[in-house]
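So this first bit is one chain, no partners, the form predicted on its own, shown in C-alpha cells.
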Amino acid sequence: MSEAKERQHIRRWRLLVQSGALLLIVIAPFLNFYFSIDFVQGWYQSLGIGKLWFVSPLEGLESILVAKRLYLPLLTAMVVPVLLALFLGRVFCGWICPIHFLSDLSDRFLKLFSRKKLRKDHFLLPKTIIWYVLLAELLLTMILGAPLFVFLSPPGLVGREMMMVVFFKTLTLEGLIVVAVLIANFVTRRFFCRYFCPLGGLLAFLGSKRKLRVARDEESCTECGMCARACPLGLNPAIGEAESNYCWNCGECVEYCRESSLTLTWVQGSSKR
C-alpha cells in the first residue's frame, strides 16, 4: 500500500466507525420501543450491548463521587474504556464521539463554499484550561452532589434527544447545548473539544503515556505547517506537540502531511506530555 492510500485508509476507517458508533445510538431507541428489541441500550454515556454494560469513565467517576462509595458493576463497566485510554488515548474524542463526527460532516459542508481547504481559527485559549475545567466540574460535583456531566454532556445529549424524540415525540431545551458547541465550531474549530469537555481532559489524563501516538520522521518533514493547520485542536506535530495529552489521533494531520513525515504508530515507551 502506498502512503498516499494509507492515508486515505486511515480517513476511510475513521469515516466508518464514526457512522458506526453514531449508527447504534440512532436505531437503539427504535429497536427498543418499535420492535422490543433490547440488546442495544442507552447511549455513549452508558451503553449496553447484551449483558455487556460500559460505561464513560468521567460519569462512572461522578457517580462514585456522589455516592461515595464503590460499586462494583459500576467500576466493571468502566474497565474497557478505561483500558482504551490508556492504550490509545483520547481515541473516543476523534473516533467515535458523535459531536466531532457532526463537527466533521460541517466541516466538509463548509468546503463546499469555499475554497479554502483548512480554516483558520479565530479565537484561541490557553490549552491548559481543558485541566481546570475538569477540576472544576469534579469539585461541583462533589459540593452539589450531583453528576453534573451526566446531565449536560453533549455526546450523551445526542443519543439522549434521539431517544426522546423516539419515546416522547419532543425535544429538550438542553439539546441547544449541542447546538451551541456546533456553532462555536465556525469561530474556532472544535472550541468546546479544546477547551471546555471535561471528558476530554480525563481521557488525556489517563491517556499520557498511551501507546499509540502520531510519530514524526525529522529528515523528511521540511515544518511547512501544513500538519497544524490541519489538526481539529489547534496542535502541531513539528514541534511535536502530537506527543502530547491533547491529541486525540484522529489522524487527520497524517493526512495532510505532503511529506508523508507522520504517522500513526505504536511505541514502545511512554509519550510526553
Given for the second form:
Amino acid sequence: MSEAKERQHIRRWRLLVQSGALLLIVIAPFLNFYFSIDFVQGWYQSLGIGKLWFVSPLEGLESILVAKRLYLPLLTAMVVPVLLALFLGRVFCGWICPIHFLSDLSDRFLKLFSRKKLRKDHFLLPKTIIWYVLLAELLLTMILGAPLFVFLSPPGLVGREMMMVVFFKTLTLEGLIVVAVLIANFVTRRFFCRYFCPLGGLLAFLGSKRKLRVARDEESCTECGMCARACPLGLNPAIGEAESNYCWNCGECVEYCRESSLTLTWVQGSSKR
Amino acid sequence: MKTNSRTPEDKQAGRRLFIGGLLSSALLAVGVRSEARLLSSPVTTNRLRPPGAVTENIFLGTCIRCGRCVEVCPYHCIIPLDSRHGVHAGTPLIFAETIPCYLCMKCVEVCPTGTLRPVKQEATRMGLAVVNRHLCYTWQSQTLCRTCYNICPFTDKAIRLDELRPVVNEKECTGCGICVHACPITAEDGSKAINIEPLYSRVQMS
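Return the structure block for the form predicted in complex with its partner chain; the form predicted on its own was the one displayed.
Next comes the full complex, this chain leading.
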C-alpha cells in the first residue's frame, strides 16, 4: 500500500527530459556550424544521432504518400517513434515536443507572478476536431502533391529557427507560427496541440492501445477535481478521460493529485477503452 | 470642352477609379507573378539541388525539410529556401556562384528520406558546366585565363584545354560548380563565363 502511495515525481523528470530534448536541438546547430561536429543533425522532424536516425511518423508518412515509393532507411527511422507511440501514447507531445515545453515553461513562469494557481481555458472546441485535422492534412497533402506539415509544423519550426539563427543569422517569417501557437495558450492552454496538431492526432491514433496510462485508484479518489484543473489538455481523469486517446501521459494530473490516487502505470493485457 | 464640364466630384471619382484600377492591376500582376513562383521549381542555371537528388517533379514530395543536409554541410553551401518559394520552401538549394558544392558527399549520407540518394563522388550529376564562349576571355582571345581548368577537381577529365581554351567533357562533369565560383567574369545578369545548367534534374540519371 505504501508503495502505491509513494509520490511519483513526474514533473521533475519531465522537466529534465524536456530540457534535455530542447538542449539537444539548440546545441546541435552550434556544434555543426562552428566546430563541424556533425554527430547530431536535425531536429524533431528528423533527428540523426550518429547512425541512429529518427523520422517523425507524420512527415515520413506524407513523404511516402506523395512520392509513392518506399525507402528502407526512412521506414527503419520511423520504427522507434511509431513503437514509442504504440506503447506509450502521445509521449512525444508531453515529454519531448519543444512547443509543449515552451508552453509549460511559460505556465510555470506566469505562476510565479500570479495569485491564480492554474490558468483557465476560455474557448473550447470539440476534441474530435483533431481527427478531422489529421485527415484533412493527409488529403490536402495528396491533392497538392506537396507535403504541408513538413514545413509548417510548429515543433519542427522551433528547430529550424534555431538552425537559421546559427547558420544564417536570421529568423524567418514562418517562425511567427510558433509565436502564434504560444500566444494561443492564453486563450486556451495548448490550443494548437489539442485541436489542430496533425502530428498529435497521428500519435494519439497510434497510441489508442497504449500500455502506459494514468490509472485512477477509485477508493482513495475524493473527486476533488484538482486533476481536471491541472490537465493542460483540459481532460478530466476523474471521469476516465485520461484513458482516452487524447491523453499525452505528461503526468501533470498525477503530480497535482492530493490523494495520490492517480499514477502513471503500465497496463498489463488489453485495456477496455 | 468636355473635361471642364465635369464637376470636381466627377473628376475625383474618375481619378479614384483610375488609381484603384492601377493598384488592383499591379496587385494582380504581383499575384500572378508570385503564384508562378510559388509553384515553379527553383532549380535553374547555377541553382542546384545537392548531389544524388531525385528528379525535380517528386523532390518537393519526398523531401521532409528536416534540414539535416544543411546542417551537415561543412562548406555551408546548402541553403534551405524561405517561404517565398511556396511549395518548395525549406528544400535545399546550392547557389553555385556563391558557394559551390565541394563533393564531400556528407549530405547524401544523412538524408533520411532518400531524396538525396547514396551516390559516388564521380557519379554525381548535379548539372553540366557550359562555357559561354562569348563571355570567356580565353575564347574571346583577350587573355590566357584557365581558372576553371585549374580549379576543376577532375583535372583534364571534366575540363580540358583545347588549344589552351577550356572545353567541358560532358561525360565527366559532375556539375559541382567549383568552376562557376572561381570564374573571374560576371555578366550583367549575374551569370559567369562558365555556368552549371541543371540538365539532369528532370530525369533520373543513375
